[in-house]
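What follows is one chain in structure tokens, specifically the form predicted on its own.
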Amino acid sequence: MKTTLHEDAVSAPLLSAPLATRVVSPRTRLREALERGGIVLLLIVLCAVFTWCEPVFLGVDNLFNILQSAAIVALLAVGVSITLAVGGFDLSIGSIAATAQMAASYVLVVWHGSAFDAFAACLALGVATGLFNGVLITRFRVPDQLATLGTLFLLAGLQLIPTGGRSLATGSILPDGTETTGTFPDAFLAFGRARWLGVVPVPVIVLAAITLVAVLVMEFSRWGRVLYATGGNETAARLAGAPTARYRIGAYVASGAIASVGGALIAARVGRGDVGAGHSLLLDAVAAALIGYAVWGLKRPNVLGAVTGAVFVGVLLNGLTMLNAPYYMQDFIKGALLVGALAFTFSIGRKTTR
């Protein structure tokens, strides 16, 4: 069908106008703001409610106590986020932390090692486990969840064998009947208990340093872009020349190393090797990492969002404890708030996209 020059001149601006300018209504702007900051807004609301009920909640000491209690979960959530970025999922991260704290305790109280030896043992364990996971996934083609689930059970059993299933401290009796005589040196305990300038706990400083490095690598470096490209479309990334297998292995090695730091923090804080440590770390870390999807509306795994999610959980548990909420209700309340917050954020984002 033919059109006249006049008709073309009139219709062209009408067709191109929506492409040139986008009229955003106030309602759409509000939805976009809620999508980006919904979790942060809810965090602020929680702090306001807890402060109204217990004014001491916003005290400096309590705030740093919250950060200290959330530091280990946040570290593990960072590791989970890195593996999620490459399309994987590290289910062994809680067992790595638990086994690392047992390894550090064994080095100190059985082998009479130094604080440096204990840290080195933790890192070696984390790197070796991450490498083991990566090789299973890339070389033997085992699916990520199944490979890391198998590693979870391996480590859960491994940490019990040297001590016969008992916790480990000075004076513990080993399966062969010998008594441990080593001690936790002050230099090691300071890693989990000391406060910089008498205010900032060392675990919070460790978390801040690792978070900063992880954010710089994941968001502003070529390595981070390749990691996300591998998770988005591994075949396309490989055809573009990226060594995707190496990056996947590197992601799991980084996850294991970060988890081992969390294990060292646990041992330094409690001053013994606790066989019960780490049982809830996996679920809390995964929850924090998944909350990170909703932070700032990114809808993808990201380090800063995972740390925000861990702080969110820490604030919620601390506030419920201060309000003397029954312990058997805390998990339910935590789950209800998390599900509600995520559903709200993602439903808002879906409407905005439409």
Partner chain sequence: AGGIANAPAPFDHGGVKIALVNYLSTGDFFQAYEAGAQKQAKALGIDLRIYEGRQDASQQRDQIQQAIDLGVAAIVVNHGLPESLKDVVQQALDKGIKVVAFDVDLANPKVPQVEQSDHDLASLLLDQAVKDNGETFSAAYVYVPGFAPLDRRDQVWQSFKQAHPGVKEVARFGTVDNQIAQSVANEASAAYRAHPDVRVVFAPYDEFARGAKLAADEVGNASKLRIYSADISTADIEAIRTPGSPWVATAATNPAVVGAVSVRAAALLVAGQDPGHHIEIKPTLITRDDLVKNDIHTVSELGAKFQAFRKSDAAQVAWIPDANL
Second form
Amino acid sequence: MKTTLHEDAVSAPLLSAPLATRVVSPRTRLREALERGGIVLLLIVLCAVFTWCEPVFLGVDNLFNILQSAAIVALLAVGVSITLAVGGFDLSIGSIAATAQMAASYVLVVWHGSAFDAFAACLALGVATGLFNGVLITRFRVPDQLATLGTLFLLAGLQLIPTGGRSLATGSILPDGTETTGTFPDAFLAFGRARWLGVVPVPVIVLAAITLVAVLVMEFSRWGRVLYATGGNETAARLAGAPTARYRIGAYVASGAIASVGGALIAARVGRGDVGAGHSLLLDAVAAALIGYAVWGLKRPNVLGAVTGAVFVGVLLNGLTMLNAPYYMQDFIKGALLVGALAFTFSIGRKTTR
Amino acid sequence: MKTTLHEDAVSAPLLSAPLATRVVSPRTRLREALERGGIVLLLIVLCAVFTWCEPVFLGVDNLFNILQSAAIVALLAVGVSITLAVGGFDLSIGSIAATAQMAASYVLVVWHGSAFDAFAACLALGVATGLFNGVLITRFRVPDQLATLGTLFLLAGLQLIPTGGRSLATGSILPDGTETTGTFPDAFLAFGRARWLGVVPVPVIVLAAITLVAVLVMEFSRWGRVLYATGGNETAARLAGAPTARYRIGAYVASGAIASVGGALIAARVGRGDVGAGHSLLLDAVAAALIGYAVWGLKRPNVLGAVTGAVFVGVLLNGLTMLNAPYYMQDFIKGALLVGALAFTFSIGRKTTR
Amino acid sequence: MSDAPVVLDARGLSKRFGPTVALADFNLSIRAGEVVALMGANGAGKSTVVKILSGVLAPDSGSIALRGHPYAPASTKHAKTLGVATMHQSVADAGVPTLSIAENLLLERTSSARTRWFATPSSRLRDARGIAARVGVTGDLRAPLSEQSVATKQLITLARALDNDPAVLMLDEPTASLSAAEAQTLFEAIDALRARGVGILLVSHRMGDLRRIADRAVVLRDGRHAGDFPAPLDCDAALQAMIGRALTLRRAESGKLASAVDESATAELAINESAINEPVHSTSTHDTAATIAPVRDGATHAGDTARHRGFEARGLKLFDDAPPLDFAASRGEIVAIAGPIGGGKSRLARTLFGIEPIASGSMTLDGAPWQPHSAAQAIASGVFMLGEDRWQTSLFPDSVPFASIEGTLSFPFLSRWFRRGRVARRHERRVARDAIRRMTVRCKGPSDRVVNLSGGNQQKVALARWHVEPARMLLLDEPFQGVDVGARAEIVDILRANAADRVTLVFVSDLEEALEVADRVLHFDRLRIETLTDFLAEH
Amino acid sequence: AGGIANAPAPFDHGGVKIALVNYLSTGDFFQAYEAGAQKQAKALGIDLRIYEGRQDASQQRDQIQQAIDLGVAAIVVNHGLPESLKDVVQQALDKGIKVVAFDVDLANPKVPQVEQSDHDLASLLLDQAVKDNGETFSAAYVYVPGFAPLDRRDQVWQSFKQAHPGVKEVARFGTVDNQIAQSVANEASAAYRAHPDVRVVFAPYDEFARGAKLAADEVGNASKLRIYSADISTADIEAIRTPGSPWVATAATNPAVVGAVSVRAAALLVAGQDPGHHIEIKPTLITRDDLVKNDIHTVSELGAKFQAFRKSDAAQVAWIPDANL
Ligand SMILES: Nc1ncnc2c1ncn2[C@@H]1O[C@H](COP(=O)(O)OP(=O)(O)OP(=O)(O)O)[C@@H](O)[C@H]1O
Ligand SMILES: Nc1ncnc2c1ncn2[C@@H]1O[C@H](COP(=O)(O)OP(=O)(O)OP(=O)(O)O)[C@@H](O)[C@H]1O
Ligand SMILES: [Mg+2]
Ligand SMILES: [Mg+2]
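And the form predicted together with the partner chain, for comparison with the form predicted on its own?
Let's see the whole complex now, leading with the same chain.
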């Protein structure tokens, strides 16, 4: 991860320029502007095109609809970005969300728990998994991607066991033959379905809130600085007296918790424990998080970028379906735009070396 | 995946490898032996257990059957390992395999091509994709994981277009309404189904051959050294005269080609082109490649480890199915063993520092 | 002075790494306001001492007292909070390349739980400026650290060390990559601390520096205490204690290698005498000019004769707006290109090596036009370069399977030696053994991992690499970084012994080093080149 | 698209927007289903908007909402999870949009239910299995829970085992990892080796059956085995026909027909006519012998032989032109 993504750290001596001798020509300024705004610009262009072809696209309902459909992926992407920032990589978010979703349903349908209980269960699961990842990585020195991949499989299996692999809804049969009797309370369903003032979907509000907090922490708080420092050069951070291990664990706990909130949202939207849910979440979230590198030309993991990335993909899919592009074209166009946007952003910001 | 570049490395003790002429206590020697053999040992224990519960397990047929089922994941894992060695990470292998498999079927069923044509088409596709990845990464400076993720989506979509998202077999309907008439020639099917001397499945032979070549190149040839050097410290490698960019492209071409062979094997075995982005292939391959870090206690990407990792998982699944473990237990146990083995291997190899 | 209270008192420290005894029963005490120099050859154990005192390593045995209380730092953080600040030898550990200078300066503060959790970027910048001021770093603190020169990185690290007013400050090779002027700023900072009663432990290979500020020198040899030397420092005695034999510096003249301790030693002393009270830079160079420079410049001023065997640059411009460079160096000659850090030496070196484009002008090698366009091509045609900062430009991290001495040595020549691809370990090992012998690298064998070598020995390995094959031109960028006097003398010998049939260009920021190694010294700053005499005439 | 003469409004001047919201799109069945729907839509001059399904229930919700925003005349819901659909469907109905559901029970009087009866389908197969193998045999069962059709077929299998104590389920496996056939084959061959006594494989999904057959060929116990599966495609027919194939029977409806029916039902609703609340398409049992005897190679030839398979007159009225599938 680190080696590949922060390569300028390695090529540094080739670029070394004495402190504060940066002469900025208008051309470079334009280039930098493009580098910063590249993807955002593309996003705006896209919206324009879609609106032109299908006016409904710009309708308030539809825009919130897009945000809503992007919300869950965006949440997970925020989580991944945080772990990327500490030089890690949480591959388990997808299955955390899926498992949390099953857990919530189990609490509601089998244990007749309240909406609160279900939500608490989700969070507990997310935090626990995050701790588990963190400890594996810091105490047992398992490489991040390896540890979280293990957790991925672990959860993917675990979530199936209580129900014997079946989906979980009122009246579904448990392995022991009993039939479930609990139901999803409206309070819980509202969490995923209600709209504030009948306009803004709750998931969007949740996303906004979490994003706000994450941005504050990552960009403006000392914790965020230490997280990035740990990712940039753990030894240096440790020598500076930062409890890097604890921070890394923290990052995984955070991403676990956020992912589990995503899971709760899924459960609330679907209204049952769906075994198939969230299988494509991981890749989409990672895609969003990595697009985030490019969004503001920061070339480092960042929360706002990740969210933008998720919305970007959401807009694309929504617009394309509106234009009735066959679904098999959608994946392709998604990929093509992704690759194009990236090639553009990264090559434009490239410095000449040999 | 993380590299530390510095002098009297504060973390040097962590990295310091056993030295040739070092007086070691029997305890350390045992520890190092475990560190090296940990996972292999576990593998043997597993086999023993399975055999004890189900004697058929150790039958020659079944063993080859395991190898056959592990072959494709193993192939992809070899590819990933090569890209990991240059400090990259090829996330597109899964979809390369899936697409190659469709391509082969298309050549056979729609264009009535020969087995050779189909195979050539696969390879061409793999090499082309590898080049594409490599150029994105080296020329356009797109971070590896980002570039290959883009390619992943690109291919996932691309493979659907010719058939409009349908699977390809004799008699499937193309988007233009025509019905396909070609068939899979036996020559091609044999590539995935035949057994040498009626015992060794061809895929296993293919795997063995490719592994051998890969190991020779990666561990014993100068090319392998440049690859690892590029991954370790690209600047140093470049200053020492290595055409690092070309080597990185090379690595991706190699992994692309290998993945496409995997795809051809799938097509030949199943006898049709199944749509599907090959996400599970990707995950399993990455898992295998990362287990490879641990296998010989090398803690770095390595081909032999990756193959062992794949076989490890293959044994697990085969054995569990024999014991009639419900499929949802399999993922769980897979994950548990994975995590356990890794925590073990990595923590045992750790030396005390602060 | 001597009645000042003892702030740090270490007794019987020992540390082994496998079979290597890095430190054996070592005692050290530092008084308030005292500057103690820790001297020792490469691998003597200096960094080990520093690491133990700063809580990076735990001693195998021994006890430490800080201000009379037992002191056993559980971690670097702990050490810091107890009042022991450290500037480690490796710049790479020092900062976070991906973060801005400001954020690096504030790393300690952000890491400490006592800091307020929220801060606007602007307020951060303000705080950072405050810290930067202490060591005279100015300018845009938002630039990423990765774009800074080694010197700037070092100054930033020091600034951080000073920030949390320590009782004891340890500096491991602080001046290794500092120009005289920058060293001066550093020393002033140290003087200020001394006045505030901070105890200081200074590890350095530069006699000049030590004589300038050390109150006392403690010498280590092979991890053992080998003598205490009060100020004024008796260099010869100290060096002798360090290396265990009378040091014989070679007279700086190409060809003959007559040993003559007296002249060059005194020459060096001459420099150092004057270095004590006056600012190092100007005076020392004046003396040098007086004693040595004219002779040197007289030696061989390779003119623009046609068929000139060697390297020649005509109207070479590194940038469009840079002055044209004209200079030549013949085969068998060692030319030092000396000048302050950030003057463009590395840039020039990389240009000659062919990995930086030239704006205009021409270069010739042995009369034939020299226009390389890649490292590979340069190496193939016998032009080698040793980059500055070994861990960035030469060595491979331990995660690389062949990051052993032999693997590091053979890497550039794999394609030359093993055309058909298969790497023959035996050949590699033979070459490595030979190199280890010639370079006197302190190690167990060719298969040693490079990370486990001491700084100086790592540097020797990096240098040795470019001596396993004959070179037409050898470019050395800061080859003496973190190399002790003894080793430096050895390296100089090696360079001379092999200089006979090649052009050797040494790019150094330390004049002392330049004078020791070179037949001829060219001064280079702001991309402008001139002979040392001309340069000195101007001053 | 132009309108149809003497069709009720709004079909008389075409351009009616209808949305087809899928839960799953991949796989032969759903592809054929979509194709059938497309054809019928074209015949009716309908502008059919197809929403891809990625087996993601919450996405399906979003898509229905999107369709509502788009102002379609009717929505065809193809599969899905009732819990996640009921409320959004209600929203659609409230907005006056007609809704037809295929294979997902929305339990809403306003919503006609098109169904391929999985119950019948499974029982057809199992009865055939008993006919072929007698009352007592040990079986391997390929099943992955969590997919509505498979779960419904599973219920039949469970009650079947109750009713036939002679039937022993000695092995159970299954996976939906891509490529499904290949992953199932890996498991199946292990199961066959561990349980040589297996005579019957109940694989109520043709991807599963393909894997089971592949494994049988590899292990070499094809001659001792009979595989019973659901769904059919030309490729399946070829696989069933191959000499010595253990795949002896499959039960299926023609997905294209089902697709067409769904669209017709929606069209009727839009035209203000009643397609009836419960529209069922009966599955057909297709045995190896049928295929060989009648020399059937493709689905279309199959249609020629089996009336029920080619076309269904469910939701069929005079003014609706034939989709000629
Ligand atoms: N992590 C380690 N593992 C094994 N040996 C080590 C390790 N660290 C240091 N050593 C050995 O301990 C000895 C002392 O090393 P140290 O770095 O203290 O020397 P030094 O005095 O700092 O030399 P230099 O001036 O070159 O930096 C050396 O022989 C070195 O090889
Ligand atoms: N684009 C440019 N145009 C003109 N001069 C430049 C340009 N970029 C850098 N310089 C000058 O070139 C010199 C080299 O800068 P650099 O930071 O590479 O120093 P350096 O080569 O690392 O110096 P040293 O190796 O001596 O420490 C500096 O004096 C700098 O002012
Ligand atoms: Mg040192
Ligand atoms: Mg330099």
